[in-house]
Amino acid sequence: MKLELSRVVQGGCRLGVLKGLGRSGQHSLEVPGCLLYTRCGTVPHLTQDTLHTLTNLPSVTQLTLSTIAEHQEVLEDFKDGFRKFAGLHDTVLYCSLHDPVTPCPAGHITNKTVSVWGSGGRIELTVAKFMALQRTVRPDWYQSMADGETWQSNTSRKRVRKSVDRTLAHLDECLLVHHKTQELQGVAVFGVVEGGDILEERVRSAKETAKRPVAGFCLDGLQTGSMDQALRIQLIAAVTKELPEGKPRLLQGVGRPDEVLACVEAGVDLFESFFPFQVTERGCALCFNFDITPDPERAVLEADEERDTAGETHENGELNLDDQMTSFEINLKDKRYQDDFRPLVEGCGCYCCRNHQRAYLHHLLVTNELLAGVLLMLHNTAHYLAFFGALREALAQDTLDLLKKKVLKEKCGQTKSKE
């Protein structure tokens, strides 16, 4: 694995590719990019064969050990690893520790091992146990072990600082079994930068962990709702300044498109995909505009468009901003569009826009339709991963900027709206 850098733009912003994936080193993914999430190997609502109506999807695809730990002794009598046992087309795995979008109950880790949760209960696992699971997927790169207990905002610095040291200590453990493995050889590790919400620990994690031969860097702690974003920000910038530029970083938790934007200007290279899953169990559709070429018929599309929605936070009954919904996405579910006869965002490609409107989005959720998860999942993944290559090119074009302004007015037009 090897990340090679095109340009570094404003100091932070990093354009390149992340060549020589897999064992056999014939993958890439460009960054700044996202991986593909999935819940035990599949993207949620899609089957591999509709999931693959989607072009230009990304060549890693996360599994989170909360999702199969419980059947590993199905994989180690399989014995074919975990690709194979899923159906999964060519792709790269990736392996992490927890599933992003389901929390995990705080107070179940120790000095010799952590936990995950599946649909079964809590999972404790040691280093010897953990690695076994490593050595029975048979990913392409995972995460190593570690303690991610020190996000919330009352955790004391003698927490944050152990925390540091287990998931070093951890990582130390889980590097000796892994050259001494045979089913691991070629397979890449990622080391975990913790530190919860103080500078001097985070950094001292950063260098401890950029000490040790690991392909990569995990950003954790940092989700959305556990800091302030300036905050964050400060914090991964630190953190960026004591990491080698040849090796990717990787920030879990964080997917809404100002907060992306925020941390690759920051120096983050790679994200988790999880944010479209999200806006579809919402009953949503991602809807925000990241087109920055010139074009009049656009511009008038677009007006229309924010003209329509104005005020939809006020007058939709059935919408809880507490429930995260966000300003990038359109409630389906709103009365507004049961006769709202265009596609979900004029101009997407995705199958969903290319044959449905957003009245029959509508009566699919209102009348609990499967189809309607299936429909706004693959566009929801579309339009994200469309954000992501408009995010390249503006890098690529010294556009950032512009980008920025678009992308942010959305979250803009939220605000007003609430006032």
Contents of the next structure:
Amino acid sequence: MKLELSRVVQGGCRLGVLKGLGRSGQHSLEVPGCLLYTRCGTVPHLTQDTLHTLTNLPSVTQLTLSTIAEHQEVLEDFKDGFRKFAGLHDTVLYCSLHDPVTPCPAGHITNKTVSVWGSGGRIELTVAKFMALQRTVRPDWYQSMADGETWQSNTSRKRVRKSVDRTLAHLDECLLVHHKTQELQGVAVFGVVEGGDILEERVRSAKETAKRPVAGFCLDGLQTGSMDQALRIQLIAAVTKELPEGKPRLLQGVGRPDEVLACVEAGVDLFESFFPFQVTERGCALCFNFDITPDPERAVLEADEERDTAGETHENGELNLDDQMTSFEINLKDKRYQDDFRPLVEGCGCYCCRNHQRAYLHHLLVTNELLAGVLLMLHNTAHYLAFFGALREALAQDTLDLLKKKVLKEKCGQTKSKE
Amino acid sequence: SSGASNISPLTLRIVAECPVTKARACDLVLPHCTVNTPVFMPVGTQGTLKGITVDQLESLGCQICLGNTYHLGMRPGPELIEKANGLHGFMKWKNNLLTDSGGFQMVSLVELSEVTEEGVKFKSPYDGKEILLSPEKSISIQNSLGSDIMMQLDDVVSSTVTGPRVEEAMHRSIRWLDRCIAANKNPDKQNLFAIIQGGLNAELRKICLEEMTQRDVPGFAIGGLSGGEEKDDFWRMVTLSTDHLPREKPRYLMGVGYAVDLVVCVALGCDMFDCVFPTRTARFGSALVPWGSLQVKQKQYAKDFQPIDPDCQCPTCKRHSRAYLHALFKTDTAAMHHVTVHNIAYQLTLMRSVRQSIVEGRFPEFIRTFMKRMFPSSEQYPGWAVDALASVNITLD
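Alternative state: the form predicted together with its partner chain, after the form predicted alone:
First the chain shown before, then all remaining chains and molecules of the complex.
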């Protein structure tokens, strides 16, 4: 893979294209961008038919060992790799270790092993087993095995240091096996930068990982909930300073729009797209505005939207801790949507918004209907992908500040109704 | 009389009749599109087919599906659905909709329901309020839903009940039919079907048939069956009913959906069928196939890399294997949707094949081939099916 950057802001965000992806090297992925999040190869709730109502899907599909490791024997019998097994045609497969949505129970990592949790329970992985899995899954790209269990508060310095050391050792061992494995020739490996919340360890991990012949870097242990935003940004900035400019940086476990914006400014290129799934699972629809095209007519329409939606979403930072709903979404179970016949988001081209209304989604959620998940997943994915498109456009046009203001609603806040 | 000058919202064109059995192949012209019969109608209880978009349903060739008056009448309610341009507008379904009356749910789902001449009284499960579902109320809700075919409110009695209650219910259903006809605000757009009752009593059925066929309704349903009665009694009531129903009006056998039942009852003269079974069983991982069913969640399929049915052309079978679905069932709801799509495809394809064989004059041959495929040996043919088919001149080897 090759990262072609068209813009680099000093010590900060980059805009470009990751090329040469996949076995044939024919795929590419624009950065900043996100991967397509799947569980066992399926975008949650979606069959291929419903999935492909979405346009501009990322060319890279993310698989996780959390949802695949338990099928190792089946895949070994199948002999033809996960792509064929799951009926995934033209897409690049990226295999990560953990599912970003389900936190792992702590305390099961050893010097030589990490664990993932499948539907049948814990599966312990040595590097040998990890690499055997990669051999049978046959991804186009994978992250090396890593110890990232530093997200709990009060993780000791000693523990953090161990996570860095172990992760480097695992990387070296993975690379050794990788080069001896026929089925993995041409497959890209990402090193994983650890270091918890300790700056020195983060820098050490970055420096050391950068010495290895990897195609790019995963930044681990920084997921939403592990530390506050300011520290995360500080650490990411320090890490990316140590990483080569020409190799991509993938941040794991972070997906909220405000966090994405901040992390892009700190030098992150790629994200996992699990956030739309989380929003879907709580019966919510992403609706935050990221349209900054100058258009006076739009400005009037938006002022009306603002008035209408005032009070619908929470203020930034004012998280409803009961269901972790963010200010970027609306809760369609709310009674106010019972007779709201507008689409989820005016102007959204997704299947859900082209065909259905808030009132219908409200009904589906209230009656616990399966179709709610399908329609919300389609909309939330479309909205999220469009956000990344707007982000890239803003970087190209040098209007990132405007985008930030719009997404973070610094300017608008909550307008008062004229009534 | 009514409908003197306007175009009827239902026209039945008989395309072919089987010279051996009582089967027919028809074109049922309804307001939203023409339905080819015999037809299986999937059930979308709450304004959605569970987990399937209307586009997916349309792609499978579905021309008519069901909605439930009881459920939709409770949530979101008829006023809201009217605001949304009827159930078609609410769920964005372009083809036809049939709504039942809510009568069956009254009896099967709701505790402490009380039937009087007025209607069915029950307590709302959502707010405990007492509600009366009368013929007028049922039709009013169905008028708001705007379905192409509405069912009369009938006095539903389980097919395992015997005694005077059955007769009482049959007569009341006739009276309620008249009240439903009178209450229909949209006779030029919405078709009201009568439902023949009478339990498993031939005499009562005949009285009901005699009476109801005197009413000017565009179609008839055969009700009160498919509720746990003996199959030997079931088929006899079906064939008795079709013997006394007018040829030029559609016959809808309610609650029937198992493949064998469908094929036999087509032979007995039925045109339309509905059942929750194919879609419900899909969500449990049971895939319908010409030789029975396949429980994809079972261990034996973990390494089975064939599709559910190698001959099936549905989106699921064209792309996925039993092994993948087996794995996916442990992780994501999409596994259910894949099997639901397949099962609907199976049902619709079966009916299409049945129809084609009637049109081409080879329905008896079709039946024999179907039965051979479905059962490992002729010893295993269900006795009732053998008898029922014999009654319409089909002998199975």
